[in-house]
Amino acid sequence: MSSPRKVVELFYDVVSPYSWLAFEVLCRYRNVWNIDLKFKPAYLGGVMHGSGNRPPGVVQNKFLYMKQDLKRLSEYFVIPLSPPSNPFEAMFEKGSLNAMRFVTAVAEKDKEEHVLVEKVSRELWKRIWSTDQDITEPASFTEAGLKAGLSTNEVEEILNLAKSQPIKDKLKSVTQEALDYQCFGFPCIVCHVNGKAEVFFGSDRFELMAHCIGEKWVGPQPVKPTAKM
């Protein structure tokens, strides 16, 4: 008799490049490990404020390290990470509140399958962290949505939904959920094991996470890719 799948929740924000790394790795492993992967789009700015944390962009040495770190991680994880021309502006001045409201609206329409929220999140990550494009304007969300497979009518409906109070409240609620797990940044991965929540921060804890859920980490690509991202 096979054991039940363990629920693994990924709290993320598309403004976070490290969240993109964790997202892609968990997507690669969801059919390798015995897990039920749940996407939890949340607002990183709210988690940073609520936890009293400071982003690496406001600490000069951390910021310089992050630029080099992301280059190495891009090669290791085989993810086309390329920082925007002005990372500080993209991450801290423009931010991601509207983007995450859009992703939350997609998630609400895609509660059962999680296919669309995965594709839309990936397209937004590619815009900011691969092709140096905007993720704050409605036109940007429209382009990302269309590339993810949504129809024009569906995108328009989701854009309107993203402005609604229920979606704003939902994003706040999931962000608070992350804070309740004592998250202080993203990605935050919560593994539910034997009735206990095991919380992992960052994109470099997969080996330990695998140990906790009774699985094996075999590197960033458990299955040889057949096509480029």
Second form
Number of protein chains: 2
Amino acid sequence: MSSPRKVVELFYDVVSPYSWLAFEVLCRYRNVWNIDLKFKPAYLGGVMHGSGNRPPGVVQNKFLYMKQDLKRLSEYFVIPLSPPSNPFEAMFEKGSLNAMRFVTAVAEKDKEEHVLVEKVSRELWKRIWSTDQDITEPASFTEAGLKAGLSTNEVEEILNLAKSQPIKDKLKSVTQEALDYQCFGFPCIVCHVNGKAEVFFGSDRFELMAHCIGEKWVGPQPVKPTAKM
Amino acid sequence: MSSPRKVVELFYDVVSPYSWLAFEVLCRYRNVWNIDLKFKPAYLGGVMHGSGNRPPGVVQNKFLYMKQDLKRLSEYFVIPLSPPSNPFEAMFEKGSLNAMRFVTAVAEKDKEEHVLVEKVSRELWKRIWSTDQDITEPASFTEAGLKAGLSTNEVEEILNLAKSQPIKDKLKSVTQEALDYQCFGFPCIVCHVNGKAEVFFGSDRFELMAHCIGEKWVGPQPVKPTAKM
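Having displayed the form predicted on its own, please output the structure of the form predicted in complex with another copy of the chain.
What follows is the entire complex, opening with the chain shown before.
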């Protein structure tokens, strides 16, 4: 009898470029490793505030390093990541609250398969972290939703749902769940191993994570990505 | 004709546990990769202050994560790392200024081979990050020096040298060199590749680093460590 698949939860926000790297890598590995990958869209601003953390960008050298680090990682990971022209404005002034409410609403509509959550999240990441486009306006969510395969009616319905109290509450509760796992930023990857939650922060612990869940890390491209980027 | 060895500089402070991981891993790889590993003992306090960075421990969740992260990494990297009973006191209150002046003095005496710098650094790391011993008092430096193979006279001489202005200035200048590379913490690894300095922060970019210098990462133990730990 094969052993049961280990649940791996990915807490992320589409404003976070390192979350995108983790997201794509885990999407590539979910059929290679014996895991059940669960998407946990949450609000990075809430996790930073709740944990008392500061964004890396407020330290000038960290910001410069991050730019270079992301450039190298995007090439090595083969993910078309390119910083927005004004990262401070995009990440901290404009933020992602409405975007993550939209993703949360998609998740509510797509409880079974999570195919749409994956596609919509990817489209939003591509907007902010590849093509330097807005992710705060309803028109932006509509574009992302349509590209992800939703119909105009479905997008309309999800846009309305995203403004509802239950969705606001849901996003809050998933964000609180991340804080309960002692996350202080995203991506925050929670692996459930033998009844214990092993928490990994960032997109640089895959080798260690693989070791913890009894799998093997063979680099960021275990197979050719199946999802069109 | 074989290609020239690539210079890899490791900026570190023995107060930093992640620097210890990087130090041991690079010591293991220096005969596997075509690199010329150079130790750059520097002062973490100066780099944090100069870059405006804060230690990760000031965010409670980061501190808790770091504890768990180090435990997992030390097992996976096979490095006998164990936090001091009072990490805050050891790292931030007591600090490492005198320890790094001592290491800098050893480096001045050992300009050719750097064997002693390696051994003394390792002994200091073992004290603070393995056996929960002091690294601020002259008696501690003496013990570490003797274990590293120095004679009583040599230790005495180095202890005096460590208090001299040229050594204080040397430590300052290496710390400034790290800041000039835009380091904001340690370990900070600078790889000189085709006339360009590629800077890597932390002990979690070895796979990417290997890719950048045209080498292959095969995990934290490419060969059985030759140095006795």
